[in-house]
Each structure stands twice: as structure tokens, then as C-alpha cells.
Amino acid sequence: MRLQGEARGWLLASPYIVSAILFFLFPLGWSLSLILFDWNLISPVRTYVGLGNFREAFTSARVFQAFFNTYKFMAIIVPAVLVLSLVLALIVHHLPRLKQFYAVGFFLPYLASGVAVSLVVRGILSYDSAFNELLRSLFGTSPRWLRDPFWATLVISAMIVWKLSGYYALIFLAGLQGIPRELYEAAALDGAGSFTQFRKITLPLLYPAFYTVLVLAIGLCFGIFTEPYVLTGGGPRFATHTWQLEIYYQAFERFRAGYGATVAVLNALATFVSILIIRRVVEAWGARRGFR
């Protein structure tokens, strides 16, 4: 029985594992044999370099330029979904009826096409949209939504941010349900106010949720790639370059396979350590607060 059970478990258990070793650890093995290699993705012959792609690509403008966008985005995305996500959770929780009908409709966002998503935010933010006629109409003037690095970056922000936010607020959802009501009247026959039950119970209670929330939105930040690729190309003036969009620039348009594959293994590199650094310092902050 104890063997008919495991043969089970792996069998249910093998469509994840076939789709991990195909599109995983094979493109991972084949990354790692690469990054030695000078390679244009068609020659048969592949010309040994050593560590020469990882000095180029550590004196290169380019990969700093991903490096810092990576940083700047996180620093706009994750505070920003974080509130968005808990404030949409909020108010879905305390409806009185159909949670399950807006909690399906904030969802709906991650589910778009991410390159369709764009396509309609590049139509409405072109110079002869209605949008942007209107804006003149009122204002005098319209900014240069694509073609400032500052508002380029802040479009891609925002769509981001409400593409993930309605995801993050079903975690959020579902740590505010585990909240046990008795706290909340216990608090209340105690004479606490709404402000201070969400400070002193909602918040330290949603720990667990923040934690997953801050962990996948930072990862997240490391693979930008859709949104950057159909409205700006990287631009303007390099603003909104991410790694995605240099692995791909190297690999396939530049046929440098190994080069490619190099900066993708430091792009994994920075994503592994950010993790790791920001996990540490969420772990020490949760410990001292009573969280393992």
C-alpha cells in the first residue's frame, strides 16, 4: 500500500515535474554551458571566450543601465501594489454580499494580455488621441507620456501595478478571512477605535501576507519585459531598459547566444541575492514581532 501510494504521489506529481526539467533546469543547463562561449545562435562552431562575457558585461553601460532600472521600478511597484493590493482586499472583505463577483473582477487584469494591454495604453497615450487632446484642450499642453524618461517609467509603473494588484489582493483576501472575528470584538469592548484594531490587529495579522505579497512583487520586478518591449523599446534614453529586454536585445537580435546567456545568469544572480536580502531583513523584522 505504502508503495501504491507513492507510485500515486509521483504520478500526480510528473506533469510538473516533466514541465520543470523541459522548461527549466534543461534551458538552465544549456544557459550555463553558453555563458564560456561566443555564440551566434546558428554556427556550428562555437568560439571559446572564458570569462571574457562576464568582464564585458560588467563594464557595460548597458547591463548597469538594467541593473539601476530594476531598483528604480521596484521602488515604485512594490510600496505602491502593496497598499493597492490591501486597500482593494479591504474593501472587498467588508462588503455585505457578492465578495466572490469583485473579488473575480479585480482579478480579471492579470488574466489580460500583457502585449494587448499595452497596444491599447500606447493608443491612448499617442499625441493624437483623444486623451491627450483633451488634455491640451484644458491645459495647453499634454506631456510626453513615452518619450520622458520620467513619465515612460511611471506608465509602465502604474500598468504593472494594476495588473498585479487585483492577484496580490486575493492573498491579501484570504489572510484578512483567518483574521478570527473575536479579536475584533474583544478589541472593541476594550474601546478601540476602527484605526487602532487595523494597526494593532489587521496589520501584525497579515504578516504572512505581506511577506508573500513583498517576495513575489520583488521577483516580479526583475523580469519586466512586455510592457517595456511594445511602448518604449528600452527607451527613452535607456529609462526603462530592463534585464529582459538586454537578454533579448543580445541573444536574438545581436545572435550573441553567450553574452546573452551571461547576463541572464547575473540578472539571476541580482534577483537570488535582492531576494534573499530582503527576506532577511522582513524575517528579523517579523521575529522581533512574535513571526516565524
Given for the second form:
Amino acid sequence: MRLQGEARGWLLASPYIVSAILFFLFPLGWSLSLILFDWNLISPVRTYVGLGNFREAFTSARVFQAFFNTYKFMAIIVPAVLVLSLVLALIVHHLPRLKQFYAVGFFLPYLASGVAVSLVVRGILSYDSAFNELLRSLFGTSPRWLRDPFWATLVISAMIVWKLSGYYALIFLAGLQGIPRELYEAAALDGAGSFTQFRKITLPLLYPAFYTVLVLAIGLCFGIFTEPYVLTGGGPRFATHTWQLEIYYQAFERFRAGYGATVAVLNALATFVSILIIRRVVEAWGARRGFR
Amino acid sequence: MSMARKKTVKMAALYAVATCLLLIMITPYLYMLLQSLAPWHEVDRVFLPSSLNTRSYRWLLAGGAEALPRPWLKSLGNSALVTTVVTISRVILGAFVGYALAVLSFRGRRVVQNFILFHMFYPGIILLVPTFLLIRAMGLYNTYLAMILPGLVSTWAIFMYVNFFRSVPKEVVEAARMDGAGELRIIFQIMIPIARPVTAIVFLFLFMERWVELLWDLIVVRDPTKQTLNVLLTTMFGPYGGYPGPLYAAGVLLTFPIIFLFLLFSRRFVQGVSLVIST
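Show the form predicted in complex with the partner chain, please, the one above being the form predicted alone.
Following is the full complex, with the preceding chain placed first.
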């Protein structure tokens, strides 16, 4: 059978169209009606609450914690991941041989399931682990790690930085490889030392890569789930509570479908607005400095 | 010191730093592997076990403690099944739709294209609760289909193929048509072979992503015989608290297949990753 013209295109595109109607448009419409109701997922009775779900979410201490923690995680994760991935990229870039070996090796953490890594972290930090014994023999004491809000935040941030750095390093690496060698040669002739070259040539020309990594990393901070879900359950004292934990908890542990969907909408709004603002700020900064 | 000598020292230092960092980056993997092979009384208590044995694996693959039996091997199979079906479907359907949008011209093509962009950037988290309700209403709660069906098409895969196919000269497709080739033959015998760098990268990223999916699989499947290894491991942190060795063995089963797969394709990956970055 030979299909003619129009039909071929529609037929080949149909897998997407069917899937988008069923699993995108339909749930999208449903979410708009869900947020107006109080419904426990089971009962045939749904109570119309208007904007009640939003009112509750705006005054909820749990939602505020999730909102606040996202920026707390961001303040740790984003600078750390930018520095570490840039360092990894610079190292790989300057190696005369085995570039690929090291690039692939640094990328390996990205493959890890957050669950498996959480298992390792829990083991290493458990009270009578070899690591804590070592700390106690050195300092006489060991932190309470996941039971301490400060350390729990740091541990979860470190896990995410560890996972992402090798991936983002590839982005910086591509940026570094795109910088023409002649620029460095000309600068060297003018007597610029390697630090000056780095500051005046490498960093400015890496601006597009920097921008990409920044936006990716910020977006990720709004979707933290696996690590705190497995390790801390959002605690201690909500120090590692996140948007997705709150949505999961409300919708699937307390079975509050409408409220859970409402928190999800707020999560999406917070993500969208935050990324928009940060992008504007970084773009304005880049433009002032004359970066592209 | 001579210039050449100085340079050699510098390079040696660079390799030393690179190797140290590499070791740090893979420490969690090494730790997991060593602890899964350690005698049980040494698990987490020592960095390097005094001897290695496979007790944790035998215990795990025999189904776990008699008091807490869990289908570990089956869950590994479940992960493989769900991940493979979803990833292959995403790649093939991605190529189909990508081909339709990049090569064929039909009315409404631009609308579909723009809609895909909107879809791609629409925050998926909003859809979590209603999609779950939909799956439940379709009677798919606690089934493999619940994990498979919503993920059969990936907008990102389509996007990648559209970008690639657009760069293929029109003459290639026209020549094939002159020879009497149908659309499916053009896709499978011409387009997919030349898109190999894209396919490699799309396949790897989607496979990795699906393999470690947690939230969705956790919500739609509660039956342990159907859970993926990732979900089963998550639920057993507490119950198996007294059996850290076997948990590490499960961690190894979850992590090392994907590492092997990745290393197998790593050459293609490094070549192709710029395709992802440039978009």
C-alpha cells in the first residue's frame, strides 16, 4: 500500500499525536479541574473548594520549607557544581593523551541511581562505620550527619554535585575546545601569563557553556526527590524537604489529589519564575561585560 | 631546570591530579562493590575487606531472608524489561515522527512542531497526579503497562531526530523515492543508518534516565513482583537494615549493568555528546 501526500505525514506523526492527547493534553485538562477540588483519590465525593487549595498551600509551613530549601540547595549546589565541572573540564582539556578515558571516567557518576548512591552514603555515614570511627579517632567526635540539619543538607547537596559534575564538565569541555589556539598564542606574545590568559580569554569565551550549565543546574534543584526521599524523608526538621517530596506526600501518602496537584502547579510556577529571573540577571551581567 | 624538564613535571602533576579526582569520583562504586563482597561482620566497618566472598549475592539471589523474601532477581528482569521496551520505542517512534516533521510536508506540520516545543518545556510535575489517576482509571494500576505506556514517546528524542534529519540533503530522500522505496524503507535503510550518532546518544541518555526512574514507578506499582529493582531497593532500606551486605549486592546489580552498557558505547558517546549540548 502506498500512501499519498498528506496521509503519510500524519500517519508517521501519529504515535506522537496519540500519546500527546492521551498522556499530555488529557492530564493537563484534568489537572486544571483537580486543583479546584478537595478529593481523597477514592471517595466518589469531591468537594469544590475554589481557590481553597491555593490558600492552604500559601499558608503551609511545609510548602514554605520546600520553597525555601530549593534556594538553599541551589546556593550550595550551583556554585559547587560550576567550579568542580570547570576544573574537571580544564584538566581533561590540558591532558595531552587519554582525554577520552578521563572524560568518560568523570562522567560515570551521572549513571548512578540515586537509590544506590544513597545506600553507599547511608553506610559510610552510619554511626559505627569505618569512616566515623576514623573521624572519632582523629577528632574525638563525629557529626550526626543525616540527623543534623546542617550536615544532612550538605550531604545531599554533595551527592547531587558528585552526580552532575562529570556531565557538565563535558559541556565546558566542548566550550574549551571551541576557543581558537591563536588567541592564546597572541596573548603569550604580548606577555600575558597563563593566569591572565585564563582570566581574559578562557573565562569570557566560556560564557555560553557557563550559561548552559547554570540553567541546567538551577532547573535540577527544583526537582530533587530521590536522595532525600531515601535518606532523610525530608528531615531532620524539614531541612531537606523538597517540592517533589511534598507533592508525593500529599498526593500519594495522604491521598489528597487536589491539594497535591495544586502544590505541583506552585512548584512549576516557582521554577518558571525563578529561572526567568536568574536568566535575565545573568544575561544582563553577561551583556554588560560584553559576553555573548 | 630546563624548559622540557619543567613541562614533564607539570604534565606528571596534571595526570596525578586527574587520577586522584577520577578515583574520588568512582569511590562510591568501588565502595559498593567491595562491601557487597565483604564478610558480613565487616560490612561498613572496614574500608577494605580482609577477604572477599559472594555470600551477599547468594543470599540475595536466593530471594533474601526467609523472614523477608523479595523477588530480587525478578525485579532486575522487570527493570530490564521496562527500560528496554520504553527506550527502544522512544528511539524508533522518535525517528518516525522526526522523519515526518523534518522530511515530509503535510498540512499542520508546523502546528505539531510548535506543539512539541510547548510539550517539551511544559513542567511534567503538574501532570504527575492526573496521569496517575488516568492510569488507574484505565485499570492499569500495578501493571507493567503503567510503567511503559506513558513513556513510549519522547519529545526530546523527536526533537533530536528532527534536528538531524533536517541536515540530510533532500536529494538523498528523493533519489530513494525515484528507486521506488516506500517511507518505511527510507527510514529503516537510509535515515536510521545515517543517524547513528544521534541514535547512540538518544538511546544511551534515555536508557540511563529510564533505568533510574523512581517517583513514577513508585507510585504506579506497589506489587513487589512487578516493581523495578530501583523501586524494590528503595522500599527495602528499612526492612533489610540488618543485611547491609545484600543491599550493596542489590546496588551493584542496579548500577553495574548500566556502567557496562555505557562503557561499551563510550566512544560513540563522547563523539555524540556535542549533539546534545549544541541544542
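Predicted model, so just to flag it, every value in this text is computed and none were measured. Residue numbers count along the first chain shown, from 1.
Trainee: From Gly233, Leu176, Gln244, Gly52, grab the one where the chain hinges as the two rigid parts shift between these two forms.
Mentor: In this comparison, the hinge residue comes out as Gly52.
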